[in-house]
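As a starting point, one isolated chain is supplied in structure tokens, in the form predicted on its own.
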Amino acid sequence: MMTKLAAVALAALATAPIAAEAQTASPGAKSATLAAVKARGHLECGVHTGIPGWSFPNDKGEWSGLDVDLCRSVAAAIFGDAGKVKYTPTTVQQRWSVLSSGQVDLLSRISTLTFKRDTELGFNFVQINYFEGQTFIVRKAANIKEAKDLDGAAICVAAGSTEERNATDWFRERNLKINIVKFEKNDDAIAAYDSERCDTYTAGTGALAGQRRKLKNPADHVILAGTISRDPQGPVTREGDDGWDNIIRWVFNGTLIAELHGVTSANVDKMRAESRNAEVRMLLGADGNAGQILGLPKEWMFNAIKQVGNYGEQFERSVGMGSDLKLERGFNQLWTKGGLMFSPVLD
């Protein structure tokens, strides 16, 4: 007769493979999008059609900017090569269909998280990578100081954008009259403003800083300091692939964790070898299996940080004081320095 101890041992052996499978069958490892990206050999990333500081190609067709850096970070985490990205420029109107059709794996393109976009369109805003508000660019000669001074103005804007709705609602609420002049592309709207077809052009503060560089005489224009909205922006994915969402979310979180602990592209080798901080060691693959849980290599964030940098490095290089846009960190500073950028714990 089998002893009670033997029965327990056999039961444990019988369930061991199931338990092991449960531990390794992570959502990331089962992500259909990740499998497709790996099979293809590169990431398909939807970006803006071209706005300095966010996603802009140089004369060699090489893209750069804060939104582009997120695409590059994801590619580095998956392939160990930040260059394995193909960029698809998208307009305000095209971006959702390009994503829903599967033409891109990820949309990283100045897009504001709203209730309807989050609940009706079949997409997930997996993280917020930039906080800002909407304002206006005007000619210095017009001597306009704040938004309410635009009563009666013609406002150029991209059709279907949150900026169009925000401006309409804000001026209506205050019984101020405006003439909304809509264009399919942001570039067409800013060009129309530059040709004096409109009194102002409206967008987020970051986008305006980038678009101002396209004007014939940028120094003749000023961006109003006040804002009329709150615009949390971030990368967007299709619903139904939680593992892929986890990858995008934690690659971005990883850039915040790296900045929090002072891990940079310059010192990441030394930090992986010498740091005694448990979160840093797990982030860089020195300890733990965070990469495996996501279906990625052990060095997922080591590669991303080494090749693209932490969030602070990306911000300063693209839109911060180290760039032509020279935007303050503001809300986009780490929470430890008074900002809103905060990552959950990597544990």
The other form holds:
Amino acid sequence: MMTKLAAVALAALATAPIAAEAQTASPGAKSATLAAVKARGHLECGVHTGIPGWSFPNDKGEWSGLDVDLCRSVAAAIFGDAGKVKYTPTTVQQRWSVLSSGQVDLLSRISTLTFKRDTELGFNFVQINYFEGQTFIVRKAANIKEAKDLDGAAICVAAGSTEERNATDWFRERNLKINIVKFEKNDDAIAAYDSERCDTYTAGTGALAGQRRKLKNPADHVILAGTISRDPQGPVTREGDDGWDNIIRWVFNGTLIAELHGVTSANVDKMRAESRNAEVRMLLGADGNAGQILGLPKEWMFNAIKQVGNYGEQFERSVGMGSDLKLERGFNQLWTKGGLMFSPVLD
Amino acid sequence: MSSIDVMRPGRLLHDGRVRGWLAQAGIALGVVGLVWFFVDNAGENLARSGVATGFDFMGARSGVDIDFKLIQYGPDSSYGRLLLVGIANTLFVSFFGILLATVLGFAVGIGRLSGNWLLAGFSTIYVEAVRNVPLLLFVLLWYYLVIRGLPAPRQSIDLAGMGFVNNRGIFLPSPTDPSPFQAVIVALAVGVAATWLLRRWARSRQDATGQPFPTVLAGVGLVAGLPLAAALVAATMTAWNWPALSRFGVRGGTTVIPEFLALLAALGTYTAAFIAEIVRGGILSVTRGQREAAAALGLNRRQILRLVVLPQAMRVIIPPLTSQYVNLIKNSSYAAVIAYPEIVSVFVGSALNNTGRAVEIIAITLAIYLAINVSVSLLMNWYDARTRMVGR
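Next block, the form predicted in complex with its partner chain, ref. the form predicted on its own:
Okay, now the whole complex, with that chain kicking things off.
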């Protein structure tokens, strides 16, 4: 028994350098995270503990939402199966340690890109998949029209969120006084707001639209127009694995490129067979070796689009007009239609 | 291999003292090695993942605000100052929690042994109901009881013109200049000293004449009365900042936030149930003969409890009571779920998230809890040693 084990170990040691050499032939395979994900057989994705439209589990435990769709797209690109994802719900406070400890491969949970997070915390924000700003939800009866009217109000927030600091700074700058009441989780904070402990709860416009649905009487509340900050949000990875960052970045870019060229989950087969657009042909694996360069199958984006859809489809289904949230595309429209979504060129 | 060479170390190993030393040294080495391994491993991993490390962040501007603070603090203050706010708030709620838990726990513990069927029954129900509920649920229950039980700001309860109560807290006038109130601390010291002297005098008089003196009552009067009188005098010497109703809640004055009330209630009543059982056990440990002997001397029920039973019961009560106090202090970290700004909420919550210095911040927080709790244990052990009966 021992000798057998020893032989196997020796064989593994002897072949290890060869295997490593073979891997460098395909640049994408440099990613240690990708290797670990492939070996494990599924993607570990860190998501929010639950906001309708972004990442929310249904009663069967199936997750859906815009942030979840990004996880699903990456899984489809790696395994050809969007279902090969395990979700780890994370709170505002847990998210960074869950990511840096290696418990998840990717964090996709409405996290705002900030300087410190990008530099000192040791993370990479590989792409922005949602542009928004921070605003407030108030009771209709309180008759508040804009953020300035909140002078003297109690504000429920999650401790350590960007919302906490944004609100503190914004009201101080205008010499208005607020009482910050901070909770461990967004859910605790919004529950306290619903119990009238606070006059308002603050979050990004998109998250607020989702959180509003958790209130006892959503119709009694209004979300203030206008924002007090800019909140670019997107998937986050650990620093130090450029190959993995490339995969996440280009899978997301791929969903934008697909939308730009009108590739949808419905027509993706036809497009692969018939499209004469060079970028579409490369995206869907009809030409070139984009997938291989990333260390993925040839059909990486073909599978992602077919199973999860392009960015526009994901947006409409999760948070847009086809969803309960009914958010406008706004900033998140393609640049060709006046928005900020602009993908680099797949060439 | 000769047998003598084997015998020597073998015989040494049979020596209990040598074996004890070896075991101690082995464990010490193991602990040091383990700590070194963790520190080294963490340092290496942090360096590799590009995470900033070090304690330099403690001096940086925090940018976060705290709505309940006992010391001067604002968003421009440093993270070090934020930590102090958290420590002060932890000590504040723990102190009153321990006070409440002790008073309530002793009352319920003694109540459970009462001959009064109703009182004993209520005490039993209280202990069993509270002890078997997870503290987290208990904290949330109290929180929602408090904030839903109190009226909204528009329907604030007026405290006879002195302040307001609503679901944002209790609002009281605050002195614009708090310095006259330093006299209260002096008065408290005078009261304690006077009580001590009074007790000595009463003892010597009782020894000489047999006349008892109500020392406890007089002591309470001195310890509470003198500071109260000083506070009243100080109150007339300073101008007041009166709370006033505004669009949202109340402006001005000082606020006791509902999170404090809820946490205090939860920690106090929860820990009291455990203390009650400890007190009951302590009292039951005093043999029946002691009571009978005391009764034979002509002491009444209350005197028996206070002079004979409780002093002996305290021997049994104090060690587990210490762990309940330590538990209460640690449990004050449940505050994070209900927004009471103590160490975990402000430091592990806001500071850790904003700086990302997880290892440093968790280490500091652990060290602080350790320091507080070791101090409490030492204080209780000192008290235990002082009051322990000489001989038996």
